[in-house]
Structures are given as C-alpha cells and as structure tokens.
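Only one chain comes next, encoded as structure tokens, the form predicted on its own.
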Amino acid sequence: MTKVKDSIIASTMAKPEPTKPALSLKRKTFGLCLACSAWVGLLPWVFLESQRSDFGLFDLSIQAITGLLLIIPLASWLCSVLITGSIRTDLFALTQIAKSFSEGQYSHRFKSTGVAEIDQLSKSLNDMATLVDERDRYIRRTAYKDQLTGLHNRAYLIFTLRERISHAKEPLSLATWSIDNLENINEVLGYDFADQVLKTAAKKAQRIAKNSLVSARLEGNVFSILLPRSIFDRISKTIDLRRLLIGELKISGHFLDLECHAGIAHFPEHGENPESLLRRAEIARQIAKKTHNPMVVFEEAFEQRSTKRLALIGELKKAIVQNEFELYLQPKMSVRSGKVTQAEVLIRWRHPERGMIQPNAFIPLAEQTGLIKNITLWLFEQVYAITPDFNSGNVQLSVNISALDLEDNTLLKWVERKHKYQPQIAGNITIEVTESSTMRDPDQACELLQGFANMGFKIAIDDFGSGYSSLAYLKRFPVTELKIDRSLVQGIDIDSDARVILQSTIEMGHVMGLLVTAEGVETDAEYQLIHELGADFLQGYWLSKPLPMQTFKEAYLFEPYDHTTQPA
C-alpha cells in the first residue's frame, strides 16, 4: 500500500506538461467587461456626430440618453451570458465526471479549459481519482487473494460463481478437496513445513487445472476449483483430476504421501446459487473422507443424511439436559492374576425414539460442536458417584477425556472443587487421554495432566502406537500406563514383524516404569502371546464386550472374574 501511495504522490508532484497559459476567471471577466465598456464608449462619438445633423440639441440629448439606457442593460446581459456560458459547460463536465467517480468509474479525466480556477479544481479531482483507483485496485487484489498460496479465496470463488450463474452461460463443476493428513504433518514437521505443503499443493492445483475458472483456497487445508463442465468431464476421464488427490510431494528432501479427498457438485442440477453448490460439494467431500474414497459426486441422499446429522446435534443438546446417557463398563484383566481388577467407563445414548445410539455416531458430533465438554462433566459426575461401590469391590475405574478437554482447564477446575470434599476418590481413578490428543498442544496437555496427577489421579496414554507422539514429550507427562492400540495387537499370532513391534513396545513401556495394557485382544492365540510378552493388563472382546453397569456389577464386582474358571 505504501508503494501505491508513493507512486500517486510522485505523479501529483510531477511537473505538468507544457500547455498554453491559463487565464484566471477574473481576467476573463475583466476582458469581457472591457469590451462592453468600449461598446458603451462609442456613445459620445455618436452624440457628437448627431450634433452635426439637423436635429436640435435637446432632441439629440434625449436620443443619446435613451440609447445609453437601452445599450447599457443590453451590454450587461451580453456580458453575463458570455461569462456564464464560458464556465457552465466546464462545470457541467466536472459534475458528470465527479458522478462517475461516485459510481466507481475512475478512468475518466477532465482536460484543461484554459481557466486557471477550473483547471485547478479539475486537477484536484483527477489526482483524487488516481489515488482512489489505485487504492481500490489494491484492496481488490488483497481482498480476493489468499496471502499464503497466492490462489484466490472463498470471496472471489463466490463472486465468480454468482457472475457465471447469473449469466447461465454454461454448465459448471465445483470440486472441493482437502489435505486430510495436514494436522499430522504439523505435529511431526512443524507449521512452517506444513505451510510449504500448502504452497506446493496450490502450485500443483494450478498446473493440473490450468483451464479452471477459479483455483481457490477456502480455508486451512481445504481447496476448490471451478471448471466448465466440458473441461471437468474431459479431465475426470483421465488421471489429471486424481493427480490432485493421489500422489507424492517432495519438499525440502522429504517425500510425503498426501491423504486427499474431494467432493463434486454440478451446476445447475446440484444447486442454482453459490451457497448451495459450496455446501453440497462440502457434503460430498465429507462423505469421501468417511468412506476413504478419493472423489465423490454429490447425491440427494447425502443431504438427507446431513439433515439427520443436524437434527441429531440438536437432540444431543437435549440429551445432556434430560439425562439420556447410560454408563457401560468394559473390564480390564490382570494378565498375571487372571482377575478383573479394573474397568473402563464408557457412555451410551439411549434415545427416546431412536433407541440405543453407539458412541461412534454421536461422539464425533459432540467433539465438532464442543458439546463433548458437557458430556465429559456428566461422565465425571457419574464416576464420582459410583467409585465408592467399585472400590469396595476391588475394581478401579478409568475414564476418557477428549482433546478439547485438554485445551482448557474447565474440567480440571471442576474436579478440583470435587476433590476438596472427596479427596479419596482420585486414587481409584485413571484418566485416559489418546496419544494424538496430547500432541495437539503438548505443553498445555502436560500442564493439565500434571494438575490431575497432583490430586492423585493416574494417567494413561490410550491408543498408543496409532499416532505420531514424541517419546521426549511422553517422558514429561505424568504417565503411569500405556494402552497399546489394537492395531499393534491384532494378527500378532500370524505376523512375526507385528510381534516384534509389540514386544519392543511392551519392553519400552516397562523400561520407562509404566504399566502396559494390550487393547483389542480377541482370540486365544493373541491372549497367549500377550501373556508371553509380559503385558500387565489386557482388554478386548476375548475377555468381554462393554457391559451395562448393572450387568458388570453382577458379573465382576464382588466376585472378581477369573478367566481360568469362567468362560470369556
């Protein structure tokens, strides 16, 4: 913007091109009046000449006076007409140009008139128009551009869509795609490297879709391209469009496989305004991501599903208030003793009309809307209420908290208030956090978990081995237990490499002084290997599925389960 101003100031300070000298309005008026005075000055001459005629002196005087009285008003009127006419045209032209400026048309300029006062006014208007035009161009450039990638932004995409749709020149195709593993790249390689990924992906999009009407970055990791349908049909039949979504990038010596998914919406069949097209392309993209399909074209059924999802969000808010949730517990068995001494507390939603709703149907919605914090508080309230009974039955409980719970201290403050009145509860509860959630903001997570540990809670890292956590950070966390993700457990009886990895993970956990739980154990063979490799606890369908709280109590609470005497 400084460069724009400097160029304008320089142009206004430059010497004007040589022109004929301008007359001031005063001099021009003086000249006209002088001409009229000269005309009136002829009257004495007429009077003298009339004396030589045959008329009498009295008659001649009357004639002279009468002529003078007639000529002076005529001369005045003529002078006013000449003065007014000389500036009216110029002022009207200035008015028209000023009106065009107010309408956003800055290309018109006022030419020199030869009248100094008017030329000065027109020069000021011309300079103002130049400044406003340059500023307007600058604002348009910045308002419609993404500063990181150089692509257009959402505002420009909507503007172009609206223009194209209003003229209805041709069918259009809108593709919205995202880099879905960008968060992992952030965690491992840092934000600067992730920015380089976005810039490289933008250049790739411009190169592959070079005939697109618009290539835009909508937000974060989401991009969009707008194409005429004919071009879209042509490149979608080749590998060109899929090259946006599948492929390897080399950046600063690193080779990265990007996980991308795209949603497609067509004009006019999928929407007749920009908002509808964008929304439906986004719905299709979300479906592609969930189904692990590189590219999905919008269908009407998707929107019905989306409508149900929105309805479910509204009902989820009511469920928290109306206490529609139920506690389920999944037992954890000590590998050495064969007895169930722990249980993980889980949540289920018994909808009054839809029946039982599983966590994978509503927990993601709760996380996306922030309602997960309310659900976590409800869960802790219930756990505090039931812990005395389970403790008397020699069963300790564990409870999960989400990534959002680690990003503020609302939960910690709530627990601290509870802890003042029931300090004995903390020692019988293990707080589980996923590996990936701790890596979103390790410093914040470490501080928050330390607060729980100071009250006596045990801390477990859940789903260990499924993310990209740093062992250096894990050493900083007040962790007491590693729960190995089921992806490292399943198939260890038939895959020797998987067995080596699992064994190394168990040994690493023990070296760090941690208890180790193997999750997802489902077969006798997997149980035998877990036992041989020295894990401390196991959890999975081999032992038991999650059970309603009352069922769990009847099975395990007062008579701890022994796998040697009781079938799985």
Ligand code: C2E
Second form
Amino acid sequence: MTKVKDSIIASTMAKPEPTKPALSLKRKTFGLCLACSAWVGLLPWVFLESQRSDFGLFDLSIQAITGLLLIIPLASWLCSVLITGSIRTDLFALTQIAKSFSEGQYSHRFKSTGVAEIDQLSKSLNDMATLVDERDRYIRRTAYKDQLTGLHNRAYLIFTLRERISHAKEPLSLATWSIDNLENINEVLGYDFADQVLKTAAKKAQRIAKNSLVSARLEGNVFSILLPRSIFDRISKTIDLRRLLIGELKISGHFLDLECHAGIAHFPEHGENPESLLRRAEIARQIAKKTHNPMVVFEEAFEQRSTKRLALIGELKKAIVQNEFELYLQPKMSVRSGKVTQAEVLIRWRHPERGMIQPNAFIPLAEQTGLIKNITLWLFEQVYAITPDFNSGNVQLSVNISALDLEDNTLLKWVERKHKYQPQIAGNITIEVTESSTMRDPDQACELLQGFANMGFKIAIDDFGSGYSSLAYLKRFPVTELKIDRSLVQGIDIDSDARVILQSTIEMGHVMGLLVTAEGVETDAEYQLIHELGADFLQGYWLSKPLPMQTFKEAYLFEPYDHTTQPA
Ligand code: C2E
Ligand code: CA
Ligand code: CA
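And the form predicted together with the named molecule, for comparison with the form predicted on its own?
Let's see the whole complex now, leading with the same chain.
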C-alpha cells in the first residue's frame, strides 16, 4: 500500500515528458508584451517620418497614431481575455476530471492544451489516475475474494450492485441461497468434508449461473448470485436453478442430498440500493426455509411481518421489566366429583398500545429469542406469591414451562433457593411440559424434572397425542399426570374411531398409574363421553374459558359450586 502511495507522489512530482513543445504562460505573456512594445516603438518613427515628408504624411501619421492609440489597449485587452478564457476552460475541464477521479471513474484522461503549466498538472493527474486504477483492480482481485471457494465475497457483491444500480440502470435479480443441512454434514462427516461441500456447491452455482455478474459467498453456508433480469427469467423457467437448490452433490465418491433454499429480490421493484435489495432477498430466503419452498421471491407483506416481529421482540424485552404480563386461570374439574379443584395458569400480555396479546402470538417468539426463560422466572415468582391464597380455597395450580427451561438448570436453581424458605408450595404445584420439549436432550430433561419432583412438584405431560407420542418413552420421566390434547378430544361424539383412540389413551394412562385430564372439552356431548370413558379431570370451554385472576377468585375460591349441574 505504501509503495503504491509513494509511486503516486513520485508520479505527481515527475517532470513532463517533452512531447509537443508547449508554450509556457510566461512565454505567452512575454510575446504579447513584445508585440505591444513593437507597436509603441513604431510611433516615434512614424512621427519623425511625417515631419520630413513632403507629401502630407503628417496628416496620415496623426490618423495612424490616433488609430494605434485606440487599437493597442483594445488588442491588449482582447489578448488577456483570450488567454485567461482559455486557461479558465482548461482548468475547469481539469477540475471536472479530478472530480470524476474522486468518484472512482479513472477512465478519463486530460488531453494536451499547449500550455506547459496546465499540461504538467494534467499529466500528473493522469499518472495518478492510472496508478489508483491499478491499485483498485488489485484490491478488488484480492480483498473481494472468499478464500475457501474462490467466489467473491459480500463486500464485492455490494460494490458491484452499487455500480450497476448507479450506472447501468438495467433490471437485475439478486438471489441468496443457503445450504441448510450443512450443520448436520459438519456434525456427521466433519469440517473437512463440509468444506468440500461448500467448494463443490460453489462450482456448481458458477456453472449453472455462468452468465452471472457476481457469484459470492456471503457467510458460512449462504451464497449469492447477481444476474441481469433477462438471464434470471431464462434460468428460472428451466430446471437449472432448481437443480442447484434440490439436486445432489457427488463428493469423494459419495452422493449427498443438499437442502437448499433461495430468496430472490428484483431491482428496481424491491429496493433501490444494495443494502435493501440484499436484506429483502434474505427475508425471502428465510421465508423459503420456513415454508420448505426451494425458492421464494420477495413480497412487501414479508417485510411487514418481519418488521412487526422485530418490533415485538424489542417490546417483549421491555414488557418483562415493565410488568406488562398478567395471569389468567382456567379451571380444571374433577370428573368424578364435579368440583373445581385445580386451575392452569396461563399468561397474557397487556400491551400498552396493542391491547391484550394472547400467548400463541408471543410465546413462540419468546422461545426463539430465549426471553422465555425470564418469562418463566417471572411466572414462578407470581405463582409462589398466589399459591397460599389458592390453597386456602382448595385449588391447586399448574404452570407451563418451555423446552428452553429444560436446557439448563437456571430455573431449577432459582426454585431450589425459593424452596428453602417456602417448602410447602411445591406440593401444590404441577409443572406442565410437552413431550417434544423433553426430546431435545432427554437425559438432561429427566435429571431436571427429577430435581423438581424431589422437592415435591408434580409433573404433567401436556398436549399428549398432538405429535409423536409414546407412553413407553415417557415412563422414564417422573410424570404424575397426562393431559390429552384437545385434538384427541374434540368430535369424539361423532367420530367412533376418535372415541376408541381416546378410550385406549385414557386406559393406558391409568395402567401407567397416571392421572388423566381431557383438554378442550367444549360440548355437553363431549362432557358426557369423557365422563363415561373415565378421565379424572377435564378442562375446556364447556367448563370455562381462562379467566382474569380476580374473576377466577370470585367464581371458584370464595363460592365453589358444582359444575355438573351448572356448566359455565
Ligand atoms: P396449553 O398449555 O395447551 O393451554 C391451553 C390452551 O388451550 C389455552 O390457550 C386455553 O385457552 C386453550 N383452551 C382451553 N380450553 C379450550 C377449549 O375448550 N377450546 C379451545 N379451542 N381452546 C381451549 P392459551 O391460554 O391461548 O394458551 C395457549 C398456549 O400458550 C398454551 O397451551 C401454552 O402452551 C402456552 N402458554 C400459555 N401460558 C404460558 C406460560 O405461562 N408459559 C409458557 N411457557 N407457555 C404458556
Ligand atoms: Ca398447558
Ligand atoms: Ca395443553
């Protein structure tokens, strides 16, 4: 770099080569003065000649002198105007070219003007432009390359996009695509093999989009191709692009299926600068991944969704600090006695502007961002505070925890500390976990749940039957209750197969020594069948929707009544 800089300085100081002899400004001015002096020098001679003349030269000389006296200043003025005018034009042209250099356009060269000083300056500028141009090319060749695949990198993609957008103004298509099973390949076959996959995939992309303007690797498993729209339209109509996304790769004799997803953004429809185009192609890629589509073209609605999501994440963080969550309670009834002896605690978010937000709209987001751990701690703090009140009204509480709460022992440690001071609480609380949340790391989940069970907490398996369900698998956990998902309960009065499935699930639960709760009971007919099939508890809109805490207390703690005769 310093070498390049030194040579630029040296070139700006270099003497001009003697090509076409150029007049210096000094010489030009000198010439003009000489001409004027010659004219002035003639005056005495004309005057003397007129004195000696016999044939009326005197009259002539008077006229000539008067004429000359007028012409000389006029000629001098004209010359100076011409000289300064031509210098100004040259300097203006020079400034324009210098400006274009500063904007990164090094192709212009300044032509000789015939004025030595200006030619010298323009030659220095021309030399500097040649060197900076060479340096630019060198930097582009090295700093804009991805070392592993030999493709260009993100910086080069942005650079080219900016150039294309500001100069050519042709319609473009930007595709970003990712190999989404690369992590698995890493884990199973190792890093070296995964590197081979990246290199081979890069080559394949270059082959398929051989007329692309840029093929780049943006990061780890994410690539990008920039194409003129006409080429994109052509290859997206054929199977070429799809071959890149769904095809298989042959590496070291092995055939490997790649799971790729691509997002497309078009210029100018989807963005007028490189950053927004790239961001929108990325949003489309994420949607492709989520919807298991090989390729998705950006739509305005995607962005609204993702900006709303981002805003919600920020607000969710604040909600914890600003205490915007509320507890709702849904009663659970003993099928045999018809009494409400339990209640499930369900969270709500009272958003200052958006109003009440239901858990399905923010719990998944809290789980994706890890914020759920803070929410669960907040929840346990509240439940510890209200449990004594509910116990005195003979109602026990159950709380939901998420898969992330089973990934480390933060919650367990927190509860253990609390347990030291309020050991009577644990026996009155049931912790609900879904089967899938125990599957990420079953050993760890088992150990943590055992820790809670040791303190006296009861453990319920939630939403049983909603996905892959195995009672044999669940036997290893210290479970005391099975909550059957509402998808297995609803419609049992009209679908006899569904009834048989529910019956065997209840029976299996009992065989394993578990209490069985039927969730989502909505109709009288469903209630009747649940009663006949022998479930221990029921929960559902037939009995009551989740209620604000105060309403629940008024309905069930102070005046408990029999629901088998008075459904809510
Ligand atoms: P879940 O644990 O299965 O909770 C029961 C959900 O089913 C509740 O929805 C409840 O309103 C709804 N439900 C109850 N009976 C009926 C019925 O008869 N018909 C129908 N259609 N729905 C019924 P909610 O309160 O919207 O909660 C949805 C989910 O959000 C919960 O499902 C739970 O997975 C999660 N959730 C709620 N509160 C918390 C919480 O404090 N922590 C965690 N981690 N998750 C929570
Ligand atoms: Ca639940
Ligand atoms: Ca449930």
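Only the largest set of C-alpha atoms that superpose within 1.5 Å between the two forms is called the rigid core. Numbering follows the first chain given and starts at 1. Just so it is clear, the model here is predicted, and its values are computed rather than measured.
K.L.:
Compare the rigid-part assignment of Glu519 with that of His292 between these two forms and say whether they agree.
P.N.:
Looking at the motion between these two forms, one finds that Glu519 and His292 are grouped in opposite rigid parts.
K.L.:
Angle of the smaller rigid domain relative to the larger one between these two forms, in °, please.
P.N.:
Turning angle of the smaller piece versus the larger: 29 degrees.
K.L.:
Following alignment on the rigid core, what Cα displacement (Å) is computed for Leu174 between these two forms?
P.N.:
Rounded to one decimal, the shift is 7.5 Å.
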